[in-house]
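Have a look below at one chain only, the form predicted alone, in structure tokens format.
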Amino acid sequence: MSLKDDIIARIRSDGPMRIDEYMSTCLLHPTKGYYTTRSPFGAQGDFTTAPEISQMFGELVGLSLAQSWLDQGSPAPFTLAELGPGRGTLMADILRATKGVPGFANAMHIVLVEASPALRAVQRETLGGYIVAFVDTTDALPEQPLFLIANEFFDALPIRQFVRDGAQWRERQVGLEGNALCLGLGPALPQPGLRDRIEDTQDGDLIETATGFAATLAPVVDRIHRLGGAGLIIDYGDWRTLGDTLQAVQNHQSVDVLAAPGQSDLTAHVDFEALCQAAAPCAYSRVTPQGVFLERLGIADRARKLATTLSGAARDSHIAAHRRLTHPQEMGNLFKVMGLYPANALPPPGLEP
């Protein structure tokens, strides 16, 4: 019995399913979910993230966190953590780039926030030379200064979708049309939590709200605020959501979000305004385009240095990777970076307060 069959049976029994429930089921079902049954990253998977494009991304992210650690007095011990570490490529690049920072390696405790047994196995192999601890949620992060990276993590958190109907809202749901999954709308109801969106929307407009931002960020901001540290959140999205951004990707191609539950990745654009609201009592930086962030950290110089050791197709691929990470028409503007830090500290390098 496929996951799609399970979902159809559940809807027949319990009625239409909210979008966040559908996403959670598709991505995290314990035996049939997308992230629990496969490693979807890289050229052989379904999508490619920035660390898989070029080592430069992880190197510069790592040096930004390491400089924040130095700026805060080199606290020891500290937690070096990643949310949703993929194949471990980003953390491997961070560790390689920070080897030369005096005291950093000896003081760090590496913690990966990863619930998928399949991905944990891949991460263990990638980081085989290091002692790595795994936790399921951010609640379990150690009670010590925290320096954290979350790259393309929040886009996979489940969302709810609402369509404005006068002063009320109709929630988008997954239902049935015969034996097929379909999208529909629930009844018009007041949504007190969306009162502020009346000002910038019209009838028929669709907005999205993420259900897990606050719960995921609360332990992170608590540790950074009380104990010190910094966080870098990198994802695609913008300051405030408007419109349907839910998408499914399979084999590097967009597919119907209802076509293959559990077999395609489901994501949505990140609402950085909501992330900032969930960041209190930490300070947070301006939301900065990824290209600007990387250029401030010196990616152009690093790219030129690496290019001198390459030739032919390898050099062409390297130049294309630099462009993909930074150019405004590629990942440079679509992806944004936000920093978290204590109120009495500086933001991570590459970002402004």
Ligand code: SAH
Contents of the next structure:
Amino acid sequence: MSLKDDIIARIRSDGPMRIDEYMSTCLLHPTKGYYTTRSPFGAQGDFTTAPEISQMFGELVGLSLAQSWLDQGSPAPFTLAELGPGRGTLMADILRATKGVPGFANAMHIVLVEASPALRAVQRETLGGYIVAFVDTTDALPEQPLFLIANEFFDALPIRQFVRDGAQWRERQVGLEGNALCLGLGPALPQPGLRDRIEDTQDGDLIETATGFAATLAPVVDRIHRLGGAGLIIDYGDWRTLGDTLQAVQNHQSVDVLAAPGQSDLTAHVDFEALCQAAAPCAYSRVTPQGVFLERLGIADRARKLATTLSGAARDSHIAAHRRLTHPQEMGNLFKVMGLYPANALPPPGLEP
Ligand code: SAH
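Would you mind giving the form predicted together with S-adenosyl-L-homocysteine, to go alongside the form predicted alone above?
Whole complex next, starting from this chain.
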């Protein structure tokens, strides 16, 4: 039975499914989920992420984290963690770039927060030369200073969607029309948690709420606040999103979110306001466009230096990759970076106020 058949059977017996349940079933169903069963990255896969575009991304992220570690007095031991490491490319680039930072490699414990057994296997292989620990959730992060990166992780966490109806809200749900999945709305209900969205919305507007941000960030914030560290969160989205941003991608094309459960990636724009609200008592940086962040960290110099080692098609694709990561019409503006750090420490480099 396909995952779609499973979902249809479940809706038939239990009634319509919330969007967050639909998303988590599609992405992480134990045997038929999207991430659980495949490695979707790169030209042959469904989508390409920044670390898969160029090694420069991970190198600069690594140097920013390592500088924060130095700024905080080189605490040892410490945890170097990544949320949702995909193929492990970003962590591999971070580790290569930070090799020359005195004491860093000796003091670090690498911990990967990854839900997918298929991707854990890929990450283990990519990071073959290193000792790596896997955990399911951030509560299991060690009691150590924590230097953490999350790239395109929060966009995969389930969201709920609500459509405003007067002073009340109707939740968007996945239901059935005959034998086909369809989107519909639940009954109008007061939603005390959405009171602050009455002022910036009108009747009929759709808003999204992230269901897992606070629980995911709480253990991260706790360790950085008490023990030191820094977190870099990079994703597509903006401050307080408005409108339907749920999207499905398959084979680098946008597809209907209901068409192929478990076969297409499902993501939503990240609401950086919600991330910042979950940051206290840590300090958080300005939400900075990825292009600005990478330029401050010196991507132009790094790109020039790498270009001298390349020629022909490899050089052309390197130049295109630099542009893709930083140009405002490519990923430079759509993707944002936010830093978390102890209130008495400096923000990670690239995120200066
Ligand atoms: N950071 C990588 C991959 C991003 S894709 C890159 O930049 O290339 C999202 C990653 O998060 C995948 O590794 C996926 O398996 C993982 N993931 C998604 N939801 C998760 C969850 N709830 N808990 C842990 N890992 C999750």
